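Below sits a lone chain in structure tokens, taken as the form predicted alone.
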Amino acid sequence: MFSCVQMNTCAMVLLLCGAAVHSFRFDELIKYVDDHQEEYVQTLREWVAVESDSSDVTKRAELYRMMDMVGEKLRKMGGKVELVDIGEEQLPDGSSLALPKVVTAQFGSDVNKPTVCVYGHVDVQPAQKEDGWATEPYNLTEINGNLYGRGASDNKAPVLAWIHAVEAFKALDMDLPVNVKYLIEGMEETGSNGLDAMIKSQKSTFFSDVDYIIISDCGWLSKRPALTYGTRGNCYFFAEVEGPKQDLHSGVYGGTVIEPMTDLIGILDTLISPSGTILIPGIRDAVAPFSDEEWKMYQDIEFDVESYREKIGVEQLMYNNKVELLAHRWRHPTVSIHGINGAFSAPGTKTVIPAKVTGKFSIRQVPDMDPAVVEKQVTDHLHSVFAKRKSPNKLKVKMIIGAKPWLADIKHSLYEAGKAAVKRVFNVDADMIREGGTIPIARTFQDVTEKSIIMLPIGGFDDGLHSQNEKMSTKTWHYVLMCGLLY
């Protein structure tokens, strides 16, 4: 049933972060977890049933309710709980709406023990059955050992795994090997609005005694359990080209005006080559070199290139070698062009020359790239190539997002604890992996609190995060909880 492996992973991690292992009653904790599987599934079912879609303002009441449920769960366990007001967000129509409160909780305040802070979120991506779900997305459904539902893997089950790990200690009247704090938010899927300011404001209060921060908002790369030690950043750009004062008929005006769309396509084509080489001058100058040690670590990771290709559904990948593919997915920068606003995209035909078009693209950046430097490099490059076109149209370039990459020291004691927990529970060495995407909160924690951070994935490589039929394996969840009991 419920994957107590995940919860035991969490508790094992808690143990290894703290006191000596010789007095640890691990078998009792395992039995407790096994005996409460149905209860754990029911709690997850109740949480999944809440449509806590942070992107839909019409569902904001559900998001408020979700945060209240988290707070009440932690309060019933005996935690010192606060629901922190983080202000309002401004809506496009000029009105404002209260952001969901951030839940903080504390268990234990022994100055002789280290303090671990667990971060998670309980908001979700949009989901409707007609999107292609086999089940109702907000009705947790078990099929062949998998629990299907929106938020099952991202991030409600992982949050509950860490909560249940502490709950097991409390239920058995066992001392926690560490003091535990929780920080659970409800706006992660839309950019964690208000959270950066809250973290900064509580640096000398809530975070003052925190030694380690654990994030479980990521997944494994394969069937082998993993620990994540790095993410890429994200510099997101708008490139706007404006020409005539209004859209024009291509039959009447085509051939007489220099079209904004032609200019935009022309400059976007100078960002990256067909083989994937970034063409922006200087963009790779600050990229950290790929060491021999890193190459060896990538070589040892469990990853099947052909299965990856088939899962994506493409004829050919950019790289066929495992190390090269993983390196370009995780630790090399890349350019992706996402769309063009202002262009005709509806079904059918429309012979229009758009008066203004905006290209949207991003650069996933890696250590030691700086968003401010990337912004200047991209802006200078686009204005330079645009000037060579000698176009009368106007170009504006703006960086909308400048999220920094994050990288941890895998030789830190926190990662040694994670490795030991995975080894004890799964009887295999954890794959040490990075994420190609961006988790901005990790870098915020690192910069503001100056604490050590680990990402401990609680979710399979095939869980379908953000996709249809998102699920959590009961077996994976079970094992990771056992790791938590030892962490």
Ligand SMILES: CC(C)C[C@H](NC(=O)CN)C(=O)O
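In this text, the rigid core denotes the largest set of C-alpha atoms whose superposition between the two forms falls within 1.5 Å. Residue numbers count along the first chain shown, from 1. What you are looking at is a predicted structure, and each value in this text was computed from that prediction instead of being measured. First, how it differs from the form predicted together with this ligand.
Comparing the forms between the two forms, the C-alpha position of Asp173 differs by less than 2 angstroms, with the core used for superposition. After superposing the rigid core, the C-alpha of Arg75 moves by less than 2 Å between the two forms. Here Ile163 does not count as shifted, since its C-alpha moves by less than 2 Å between the two forms after the core is aligned.
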The other form holds:
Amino acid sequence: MFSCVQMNTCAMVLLLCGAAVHSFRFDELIKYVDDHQEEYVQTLREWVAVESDSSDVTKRAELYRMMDMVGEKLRKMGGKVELVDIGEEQLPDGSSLALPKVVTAQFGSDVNKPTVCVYGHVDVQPAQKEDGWATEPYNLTEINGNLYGRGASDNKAPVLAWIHAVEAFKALDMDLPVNVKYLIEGMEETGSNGLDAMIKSQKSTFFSDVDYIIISDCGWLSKRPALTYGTRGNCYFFAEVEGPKQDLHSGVYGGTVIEPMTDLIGILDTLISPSGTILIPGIRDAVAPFSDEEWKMYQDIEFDVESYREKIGVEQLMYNNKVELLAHRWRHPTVSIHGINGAFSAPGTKTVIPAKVTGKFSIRQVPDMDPAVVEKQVTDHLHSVFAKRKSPNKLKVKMIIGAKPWLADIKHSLYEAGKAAVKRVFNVDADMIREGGTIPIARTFQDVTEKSIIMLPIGGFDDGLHSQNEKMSTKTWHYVLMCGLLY
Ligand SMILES: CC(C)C[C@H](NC(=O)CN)C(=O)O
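Could I have the structure of this protein in the form predicted together with this ligand, to go alongside the form predicted alone above?
Every component of the complex follows; first up is the chain already shown.
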């Protein structure tokens, strides 16, 4: 019987070896993984302690440090490591800032073996204890078999799981059954800036011998292990409304000026209806029809709508039928409004009229929607509804992220290998699922390298990604690592 921590590491081992792995060698790998559980958790603790928040430019030094740590870890394992300069990003104030380098590494170059490339990211979403965390977000804390910390599930532990899988082979002086390459970036959570260009420029070098790409940056749907074959895209917008030259006292000036916040709330309210219908003209035109085959697949997936509702803590969901709910989570577009910059948000009762406010919202898009088309539809729509308001204020709309959706061919042998690995480790068939979130670079990998991609989720269904109390269960983590070793 495998222990919890063994299971995840070993899933990676299984994936790397293919189902034909020799049992006695596999047992040695499992033992190695089992004996090193504490070290794995310690390394994760060191990685989580780095506040590698890619959305906060004041944390950029931490992000650079994080990339150095990843490079160092892979170098110590004997990999051929490079930290690739991917240029700079332009900040809204006109200045520029160096993007974190991308770490590439290579283990083995045997022309008789296939080459797999593992992609992951080590940047994180923002987190503060005051957001409602029970523990310090950057201090990995183990409670009842769960490791709490920002980035624990998204995506530091999964990246480490793949590193530990190769490390186990190297430590035991065992020949890797495949050549393994890594590509680890630090800007995923803000749209993978600079990575598209890097992948295109390395198509005939780093990617020339890559046969398959593996991504573990997603979660299971339930307690059942899963393989992911699609992600939604993300078009992220800033809508800025600017009025008076400075903030105003609402008692002194209220009733005499047209307020930017009123304009902003008014136009944001035209994006989506209370029941979830997107109101932007033409937005659903390119959505691929939901086929009978898909309906049947969704029907067979293990998923309990009621426990999903309870877990989220809402009284009512938009859909109570399993198939409809999953379809709206994975393969229909949606609009989410994330925040308003410039608005008063502190506790207390400041009576200001903000002079300039920026609404932030994003549209998760699905095949066959195209970010360039979405950008035009959204921009035209917002300018049109704003014009009807006849406001003297100024509106600027800008698409900040334009990440495409991704869909794989689940009949590809890669998915057969994935299913075999999951079956061997967990002794159940994997759920074939899609992901409502976005891996911005997935589609670029597919389009540029023309190679197949598989997503092997390591996160649990309740890991709290991007939320308070994000966690990785030691059980899930190392179960899936075993799949990787078998693959
Ligand atoms: C474009 C988004 C910021 C990407 C982000 N990705 C993930 O969370 C994947 N770990 C998302 O919000 O989907």
